[in-house]
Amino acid sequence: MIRPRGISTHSIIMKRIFIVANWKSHKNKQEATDWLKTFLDFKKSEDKEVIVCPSFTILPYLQQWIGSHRLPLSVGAQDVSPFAEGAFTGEVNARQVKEFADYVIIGHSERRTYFSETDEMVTKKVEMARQANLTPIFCVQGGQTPVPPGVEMVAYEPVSAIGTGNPDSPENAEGVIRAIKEKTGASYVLYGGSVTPENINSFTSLPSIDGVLVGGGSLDPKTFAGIIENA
């Protein structure tokens, strides 16, 4: 399902880096517009894929704005229903999400903690996403977190590093991510947790780490631009 832009199926010149902005429960339309305007002169990089994941409320608006201004950004959702279309009040199913996004974050530690999402539930979400041709960005909290079959992109996010300002060490993240790849066969594994413009390269320069999932650091466009530039 993942189709990175600018990569030949026959040869890869350099490692591709995925940089995912998770806005969490932040930003209305005006705030999103102000953020996006910072990237009007953003130049497409052949070795970096930038994915922006807003709340459901502004997902259609973000997709339209990015498309009309030809920004080299991809769009993702922050969650998806474990159910198909039907009588599930308040849920947003994968077919609906696919109208506006190509990626979806599944199993984030905040969803597991605050909304009691289980391994069974997130596996159902992955199944729904894949049926709709959405690429799951599947979050794990360590090497022992189960990863559903067929997941191509995983994000390792140690709970101790989420929103704390205390990132994992690049060396430990590299070891965990290498083990995740060997265990699951995932093509891409990202690191998430207290990523900054100052520490980004210490993660993405390591051979097994294919990018980052950025939370708080993605809310300020200048900070996020620095993360992209230094990755």
Second form
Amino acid sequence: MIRPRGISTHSIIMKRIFIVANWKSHKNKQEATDWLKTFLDFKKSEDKEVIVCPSFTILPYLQQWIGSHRLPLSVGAQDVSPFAEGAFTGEVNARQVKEFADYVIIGHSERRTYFSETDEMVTKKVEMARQANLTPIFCVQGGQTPVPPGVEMVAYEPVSAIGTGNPDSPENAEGVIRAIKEKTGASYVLYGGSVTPENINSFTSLPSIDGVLVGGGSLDPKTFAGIIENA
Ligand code: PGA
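Form predicted on its own done; form predicted together with ligand PGA now:
The next block holds the full complex; its first chain is the one shown before.
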């Protein structure tokens, strides 16, 4: 869960950086295990929170593996039902997700594009997540995307930057993110879109950017470890 920003031993206010792996529709159990094994020596850092978001099918497995090996990783889901429990074939509701995860990505542009998710639907998902005590990582495609009330964590992901190798400029992302914070009151706003070990620091070193949402760069564990290290 979200914790307040810490204070370092040097009494400098440290920015807490969130690094979220969005595996999208990738990885089965074996592939996830191979990835996790790379992080067995990963040391907990007070100023970086790493959240891994796998498919629903391996959510319980990931939570269990991370717990039994005491890895300093949090778990998130990639989606949640806009409905409570009931006769909704194929849906996974927030109470079910909360058994295995603390976070949930809501409103990703791929869901809006390929699964026709509307602003109304993603608002219901946020309500369901919050009732179940899941922290939404609410995706916006720009400063104009409506953000439902009470959302604490937003991810700014311009569609042109997703999976293209063509990230937003850090200066533009900083400006959009500052404006999102002023408009919505969100405590944490992340940047997402073609983040790599080479470019991460140009984003996370800026004052308003609280972390990153990483798709392609999270699939290979060594690349993702480089992203964490350079953040
Ligand atoms: P990308 O995806 O890192 O592959 O650009 C980011 C995302 O869609 O969350």
